[in-house]
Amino acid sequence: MVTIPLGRPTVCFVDLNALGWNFRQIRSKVGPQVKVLSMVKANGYGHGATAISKALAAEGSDAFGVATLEEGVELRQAGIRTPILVLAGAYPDQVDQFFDNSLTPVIHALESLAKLDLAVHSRKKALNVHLKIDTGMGRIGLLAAEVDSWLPKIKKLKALKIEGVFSHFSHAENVEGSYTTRQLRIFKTVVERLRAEGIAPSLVHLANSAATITLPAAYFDMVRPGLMLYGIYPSAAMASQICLKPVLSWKTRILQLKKVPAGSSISYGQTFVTKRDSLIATLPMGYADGYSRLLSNRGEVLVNGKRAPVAGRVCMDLTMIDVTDIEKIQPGDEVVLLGRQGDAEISADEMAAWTNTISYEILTSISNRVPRIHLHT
């Protein structure tokens, strides 16, 4: 058992084993000519970028992607020598710093590529750089359908270098319908046309989690898995395809605990009103840890093994839980926000339910106040 540090008790516990294990589930689904990019923007999906990324490249991932150049910088500050693809691009005013870390940006629009083609050449230097097509997610990339208007321009490039393709998939979820269908085979004949025009990129990739679990047709060059390397299935599922383990636990203690009679108001509005002689518990943490406020009279926690409810609306700092029901409870006992406590658990996604999202959100929410303790045993 973990035990959780003195002083403010509100951690999250990252365990680097089940990071490893998830990892090298996901090199022995893809095979060994097949490249691995981890995807660890975000600050690693939340669970602390620089320790995160350590932990994967000792285990083999072949290249991180990262939204950011200032995401980038961090990892080559931290001293991570593994390729790095920046997925929100390149200004023409950050080249300097992409050629000093030894980063990789995506190209997405043709204004951009043309004012970075002429800032790089004007140095005198190459730089690789990733495309990014669009075939059907809609944000960004240069449209497939207009591949005959942006083709001529990719073939005049006079410092950039082609080095990657890539597309998105619109369903991060599930990747079996006729528009993952659609997108896949809109990305090879992109592909094909670019080979044909003499522009043969070494890393071919499209596969998100969810293609690297069921689609093997996209695999291509390399895939970027980011949900499940942290032990969390794009769908439920996906569990009988492959074994993940949660990397990720949230936990604090109990700050107070309070009798009070029934019609007691709790936190903030009235919201909560107890029906009972109830005992609430008072958390040191709130929603500017990153626990929504969202959750007020929604979600629940684990204490002593049970559930029990958030009262009344979370605060920025202090949330309160109805302990009731709950035996034998003191000042100080551990309480689980997220993960397990002896058979119980709480999960990503049942918390992403009750707010009405995703768990890509609940994990990335939660602040840097929130310290991160990375376990490796």
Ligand SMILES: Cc1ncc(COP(=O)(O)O)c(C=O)c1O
The other form holds:
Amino acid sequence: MVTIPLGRPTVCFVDLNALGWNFRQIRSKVGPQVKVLSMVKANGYGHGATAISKALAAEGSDAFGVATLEEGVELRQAGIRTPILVLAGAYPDQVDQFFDNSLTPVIHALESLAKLDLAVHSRKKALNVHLKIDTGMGRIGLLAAEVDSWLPKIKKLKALKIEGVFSHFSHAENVEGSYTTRQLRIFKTVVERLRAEGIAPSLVHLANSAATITLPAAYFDMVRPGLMLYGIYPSAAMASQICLKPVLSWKTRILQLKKVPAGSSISYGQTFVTKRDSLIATLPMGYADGYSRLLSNRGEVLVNGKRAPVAGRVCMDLTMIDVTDIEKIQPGDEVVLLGRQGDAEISADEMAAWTNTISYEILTSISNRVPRIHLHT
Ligand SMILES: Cc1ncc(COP(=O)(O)O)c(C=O)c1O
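Condition change, the form predicted on its own to the form predicted together with this ligand:
Okay, now the whole complex, with that chain kicking things off.
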């Protein structure tokens, strides 16, 4: 049992043993020939990028994926030596930082490709890049359908070396549909076209978590899992195909307990009025911690192994819960917002359903004000 440290008790525990377990499940799923690029963007999906990346590097992660230059620099400053792919690519004024920190930019547009090639060439250097192909995600990337127009420009590059080529699936929760099959087919065609023109990237990659679990045809040289590293299934049905362990739990302690008569209103705007004599607990956490205001009168937490509903509106720093039905409750009792307590559990997926979002947003919204405590036994 891990105890919440002294001081403000709203904290996240990050179980690095579970993270290591999840990584090893991926490794055994894809086999030793396929590399694993661990997605640690957005502060390691909210788990603390530095600690997560160090643990994954020790497990043998072949590369890391971040969204921005700054995220990549953070990992380098923490001593991570593994290759790092920066999905946002390089803005013109960032070129030197890419060199200084040995970061690999993604190229997703012809304009930035030409500018970057010129900037690197003028420094009399060479830079590895990964080409992002838009095969149907409709986000960033060179349009696969326009390969005839951009391929000649790729061939003429002076200073950029195409180390990798990749694409991203539109479906993250289930990659079994025909749209994914179509994206896979388009991607293969582009890779073949590149090869036919003498461009042979050593790292061809496509698979997100869902494809890592269910679509070996999308493995190529490397997979790019994110969500599953953190112990969350892209969809519940995948639990039968791989065993993952949740990495993060979010806890606090009861700040104040109040007995109030029926008819008492709780929190801003009188949206919760007690129907009976009630016991209301105030928790030292709120939407500024990333506990969504959409959980007002909708979310639940665990106290003494039982569920207690959020009462009234979630405030910036405080949230009330109705603990009338929970026995032997005391100020200072542990409250679980996400994770297990006894036999009960609140998962990121369940919290996401209450707020009409996805587990990714739940995890990445937990704010910096909440300390992440990394546990390794
Ligand atoms: C380009 C890219 N690759 C891989 C991933 C990982 O996806 P998932 O977390 O579903 O495994 C993401 C996540 O958003 C992404 O943007």
